[in-house]
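Have a look below at one chain only, the form predicted on its own, in structure tokens format.
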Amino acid sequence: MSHTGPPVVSVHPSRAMVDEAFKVQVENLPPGSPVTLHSLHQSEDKDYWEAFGHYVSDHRGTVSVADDLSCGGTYTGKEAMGLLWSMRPVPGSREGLRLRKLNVCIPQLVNISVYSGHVGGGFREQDPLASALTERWYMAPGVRRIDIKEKGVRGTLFIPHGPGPFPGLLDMWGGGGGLLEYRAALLASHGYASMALEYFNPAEVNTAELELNYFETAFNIVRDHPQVMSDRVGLFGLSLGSIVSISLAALSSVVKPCCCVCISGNHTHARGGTIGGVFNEFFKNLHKVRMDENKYEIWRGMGLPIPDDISQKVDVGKISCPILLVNGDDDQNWPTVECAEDMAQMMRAAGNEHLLTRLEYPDAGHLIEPPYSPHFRATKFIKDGQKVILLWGGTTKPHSDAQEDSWKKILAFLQQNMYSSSGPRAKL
């Protein structure tokens, strides 16, 4: 078929949730033409991220990213979402960047273009044959965002669309600090009233009692909301947030979660200590930190060997709700897989191992994010007041596969344990 008119790029759906797959197609190309599909996003930190794949148009002058093979670029093979998950900072960018959505009330904009020939760089110096703009949203229509500053607690609560009541989640990120809202917004888009919690400020909660009270108060804010099912509130954490979740589920007399999701977490937290004190314990083992060839810090050795002393670990034998552990086998930040095995042994001995579900992914690293997020192998981190670059681990393709698969299983786990029937789905 001869091509008519100029080339056209289409993205369907052009407006979608970040965990929703899209289809990218180019039409009106000459048959058998080598072309490059290129994606470009400017972050809210004003950094540019890109991905690209090399294709050859078929006899109709068409390229379908979902159906055709990329023979080069930042990804290869048949990869419908490769233009998103293989994104990386453009050449010349600052080192150690991490892409995070800061304002969930506006979409992530991605420009997708097609270029003539198999191009490997210098995209800004060339004119594309055609382009299309796509919107990626963390917050579905009708989700309400509520600032929380009460009883000393700081966070953001997201309420799903509709009258409710809904299951609730307390969502906690890692030791980098700050208030990160994008996962809670996405969870609310799937029908869970989710509160992103800001919690890492050792100066404010400098005793174990004050700290426990802070988390219990936050949990109660979610539980007591009129649109939340008070008996169906869970915990969701990544890294340090998972340590908090495991500790609360095992030790708190107030926090009684109906389930927990823990990504890249561990249970090696001394009893009676504060979460802020976790880093003090870590840094006693600074001599175990290694450097890779790029001088990125590898921390996993600080967590080994797993202590035998029960007082140096959370008593996970006291956990009484279903718990899902999600880990990457190539986690270079912490020995999370070894911790998961030790937790399983402790729970087996206590008779509650039936509550434990483990997901472990080959060649995946520490930062397991929602699907189609770029893979962050090494990023900047503030260690004891100094900027360093931490190696989180993982290889891009298997890590991205792990993000997609684990998210589906996390949502299924939440559905099974928090909804008795089919819950709302996020769709734009």
Contents of the next structure:
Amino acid sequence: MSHTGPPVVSVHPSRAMVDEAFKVQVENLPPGSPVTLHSLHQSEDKDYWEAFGHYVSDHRGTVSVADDLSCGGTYTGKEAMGLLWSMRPVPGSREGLRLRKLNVCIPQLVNISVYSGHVGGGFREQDPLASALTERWYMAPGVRRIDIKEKGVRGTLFIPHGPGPFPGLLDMWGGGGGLLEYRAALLASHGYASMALEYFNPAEVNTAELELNYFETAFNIVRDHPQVMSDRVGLFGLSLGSIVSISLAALSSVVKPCCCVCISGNHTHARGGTIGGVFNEFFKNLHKVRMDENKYEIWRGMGLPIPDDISQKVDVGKISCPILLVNGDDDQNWPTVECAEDMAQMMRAAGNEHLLTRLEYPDAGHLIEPPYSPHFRATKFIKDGQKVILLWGGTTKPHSDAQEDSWKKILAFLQQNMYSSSGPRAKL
Amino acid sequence: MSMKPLCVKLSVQPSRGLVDEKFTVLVQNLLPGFQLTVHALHQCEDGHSWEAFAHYTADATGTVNVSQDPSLDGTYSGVEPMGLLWSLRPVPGSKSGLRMRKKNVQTPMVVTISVYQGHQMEGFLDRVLLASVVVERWYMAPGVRRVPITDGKLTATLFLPSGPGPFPGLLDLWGNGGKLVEYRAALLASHGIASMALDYLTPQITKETGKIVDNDYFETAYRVLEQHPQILGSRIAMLGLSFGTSVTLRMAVYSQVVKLSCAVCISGSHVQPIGGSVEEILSYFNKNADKTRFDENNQVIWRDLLLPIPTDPSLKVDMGRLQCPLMLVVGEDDQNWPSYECAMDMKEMMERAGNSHLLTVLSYKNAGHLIEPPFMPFARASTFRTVTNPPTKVMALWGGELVAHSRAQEDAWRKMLVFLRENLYGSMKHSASFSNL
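Condition change, the form predicted on its own to the form predicted in complex with its partner chain:
And the full complex, kicking off with our chain again.
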């Protein structure tokens, strides 16, 4: 019997931003022991999420997740962050869950434990050998959170610490509605005064702000803030938020974004229409919705074929700022890659294609979130007052790689266009 | 006239770290050759402001990396990744004799790191501020639990590491200033050791009865650790600084109850009347009070009170009887205790007795008495209030020189953690000498 003391799990850094990598190590194990590294998180909705990997300690009795290979579990191979991105709801959880931080002022707590042997489940019924708690933050110290209720606009503004002035961003989520602050908090932690914008109540499409006017007012609230550089305000959107961004960039005579980041967006709605037009199109095409074998709804058919008729599409030839499109080619919610291709062709014809950068990720789905977030292949959605489950698509590992890679490139794009003293440049 | 550069980017990684973790301060988007000052500002719990600053010149890529580039001038110079913390000093106009010690360990120490244009020496609040970030420095890692202890009439706080345990334990003792000082125990718990900070000079029981505690108080503290369900009773260490060393050595060698896996003694001595009470040890020191000296600033030098080291064996802990690994940490410029001389005497005693394989001595040139966890600001002298009745307030000279002392703190802490880890987590076999550390 070995006379060594208990094993020790360590996570460095123990307090980190959600987009920072960590190193998980276990020391003081007997050499050559099979162990399971396990992560556990209880969400604000009280659901439990977990991930695990199977390892064998080396001759020094150490397991280093960043350097060693997981030979089984929710992820395999050399994956420093696998314990986060491969998390999924524990067995027995409700269907269609999605993990989204609501209170960004406190950290996400994740418990990392080590169990003896290669365990596949039933973690709650066993005692771990050791564990360590780690904090994951959306807000850096010193970032200020300000509620915005001004000129009919509803949102939350996050301002980096310091004298400023800072470049600004208008941050818009998608068709689920509500006010989601976490990405704006994270962007502020990277030096961008970011406003998360609410433009309809959760799942209440008929409360949606449909006129470009609402978004222009919101943009100007950011632009006019004393700590924001008025000539460096950009747009950041996902899904419906991207549609809004593309429309603003192309159509607005009032706002001139410095640059745009559009994740999983499209340009296919009637020209001259309002954002409301997007919803009308949507309801017109409901018959094109398919279901997969689990009865999850696949909406991508609604966007196909891409119309040839340019009056059915936003005039992207009018975009005059750098624009970054980020899409997954397994997007089951919308044919975003096909749209990106079509946008490229339109811009080529108009002579402004040099402004366009496209990032496309194989086997990634619709919900491309900040890195290390779990992959949501299908989640609950309220459609027309009804609870359905939408298929977003993507396979976990490639989707997580896409989240990690795209975030790095998004930050570089923003840095280049909003912080660089040599002025905005389109190509990365 | 120089233009304010556009969008200077300042980042500190990690933005939330433990107090003994290094950080990287990076300034980007500058013009090559741009002159700037990096400044740190901290307001401690007592409301005093502390600052540090350094002058840098941006390289050809328009970047300053504090971990790699040399400071040309300021409160530190040369390449010093953590200089912005250890060279913190009270801002001009502050009271004299200040010492920074965190009382509430459940909140972080907050430091504002800023970048100013040009090479500034003072008056920072009026200068052109280019960028600023807030950094948190924590004594407690996530999941560490703080447990006040009052059983057995103790005045103590136990810090349990994150996780189910059980964990090795440690009894943490400070010196003659008394009070319940928690930050080192909190930090040790963040490194996996269940640590109890013990107030033994000003505990509740002494306030009530007027009597100084004796050996049984420490044995009770040891028992509380030994019997705790989340602590491994066979793996307990003691750590003492200054007078805490006197207690640690006495317990380690003479106590029938206290069985230590190892001991760490910082800036202390083995000189004490053995067999006497704790109160008698204090009186013994006071007997030689006439040997107190004063430097040119009227700061008190107490090192001579224990010199010369007695040859009478009844006045020194019998180090030849020590049975556990011991690490001695001493500053050769200690003006408060003759810790270096005592360490040499202890070494000699152990060599003669044949147990010197248990001993590791870390001795630092130009380091003073207060060898604390790393990156803490240095105080060569500070206000000291004795625990006598009535108490007296003096300016005690601790000794040491800023850079050498700060390096000593960093080196000693790292080696202490390795020593504790090896002896508390490793094999039960004694392997004390770490000459290859």
